[in-house]
Partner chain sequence: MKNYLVTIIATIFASSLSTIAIAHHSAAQFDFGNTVLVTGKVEEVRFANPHMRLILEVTDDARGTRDIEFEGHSRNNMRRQGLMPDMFTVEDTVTIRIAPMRNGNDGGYVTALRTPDGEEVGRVTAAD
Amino acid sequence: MPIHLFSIRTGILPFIISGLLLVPAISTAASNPPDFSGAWTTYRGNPGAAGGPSRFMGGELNLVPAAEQARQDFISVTEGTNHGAGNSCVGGGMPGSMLGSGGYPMEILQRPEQLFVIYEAHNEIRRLYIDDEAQNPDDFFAERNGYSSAHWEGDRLIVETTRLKTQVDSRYPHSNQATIREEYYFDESLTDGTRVLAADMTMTDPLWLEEPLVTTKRWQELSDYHVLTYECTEPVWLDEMEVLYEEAGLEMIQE
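Kindly present the structure of this chain alone in the form predicted on its own.
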C-alpha cells in the first residue's frame, strides 16, 4: 500500500525534512574540496612582522632507551665523515620530508583521486591516494616516505601513512612500526592575501617513542614559482668520470 505524505506522523516529518535539507550541504562539502595545488615555502608570516613565527610549532621527540642508543650509534659512526644520508643523495623520508620542506619549496598537484606532493629537495615525491584509489598498504614494499591513504573530512584532508622503514639517519628517527597522521587545511591568509597551508601531524611509534610526536607545520604560497630539479648524484658521477679521463690521458668533454 503506498504511503502518502499526509499519513506520515508529525513527529517523524520534521526529522525527514531536516535530513533532506542537510543532504545538499554534505554533498557539496564532499564534492568540492579545497584545492591545495600550488608551490609552497616556509611560513614567515606577514611582511615586517616583528619576531616572525617559527617554521612549525610544538613537537618533542621522546625516544625509548633502545631507540636513543640506535640513534647515538649512527651518530658515532658517521660524525665527521661524508656518509650522511643527504651527502649520499638519500631523501629525508617521512616525517622529515614534510617537516623540512619549505627551505626547499614543495609543489602540490591535486586530482580528485590523488594528490602529488613534490619536494624540491632530493626530488622526493609523495602520492596521497584518496578514498577508493588507496589500496592495502600491506601489498607494497616499505619506503622512507611510506604508503599514504587519504580522505576528506569537510575541507580538511586526512592522510594516514604506514609502511615506513626504520630510520636512524633522520632528525625524527622511528621504527618500521611508526604511523603518521596528517591533517591538511587552509589557515588564515596573510594580510596581502597570500594563502597559508597548515598540517597538523601526529607520529605514533609503539617501539621507539615514549609518546606520540605532535606538531604543526605551516607554509605560505609562492606566486609564479615551479619546483626546480634537484640533481644530487650527477656531480659525484662527474667527479668519478674526471678521474677516469685523467688516468686515460683523455680530455673530458662531458659536463
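Residue numbers count along the first chain shown, from 1. Worth saying up front: this structure is predicted, and the values here are computed from it rather than measured. Rigid core: the largest C-alpha set superposing within 1.5 Å between the two forms. Compared with the form predicted together with the partner chain:
Any chance you could show the form predicted together with the partner chain after that form predicted on its own?
Next comes a single chain, given without company.
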C-alpha cells in the first residue's frame, strides 16, 4: 500500500507542480490584460495589398420563416423612403453596432472594471462590465445593445450580451431571446506595425435563427485620429421649436 500511495503521489506530483506554475501565469494574464484602448476602423489590410479582406468573415443569417416574414414586412414599409432607424438618429444596436456602425470609426476606453466602446455613428455606446462590475442582466431593461458582461480568459476578453430587444430594423434581425458572445483579441499586426483587433462573434437566437450567426470582425488602429461626436437629434428639436415660435408669432433666437 505505501508503494501504491507513493506511486500515486509521484504520478500526481508533476501535475501539482505544473499547476502551481500555471496559476501565477494565468493570474498575471488576468491582472494585466492587453489594453484595447484606441481609435479603430474597419480592417483594410496592408497598404497596397491587392484585394483586401471583407468587412467581416463568414456569417450567414438563416432566419426561420416567421422571422423572415417580419423582416420582409419591415422592408415593405420602409423601402424607397427616408424612414430608417439611422435617419431617426437611432443606433443600430447589437450586433449591427459592432459589425457595421455605418462605416464610422469606434473608440475603446478601457478601465480594469469596464470597457467602453464608443461607436462614432449616433454616439452609440456600449459598456462591457468586467467581472464583479457586471450585475444580473435580468435586473435591467432590454435595450438595443443589450447588457454586456465580460471577463478575461488570458489575453482575450469574453463578452456575453443578453437583454436585447427584438429588432426587425437591423441588418441582423433577431428576437429578444437572442444572445451574443464576442471574443476580443489582438490579431497579427499589419506589416507597418499597425495593431489589429479582432472579435469572434456568435449570435444565438432560439426563436428567429435556424442556426447561430458566426462571424469574425477585424479593425485596424487609427493613429493620430480624431473621433468625433455625432450630434444628430438637435435638428428635430430645432424644427419643433421653430413651429412653436411661429405659432406664437414670436421670433426664435437660436441657431
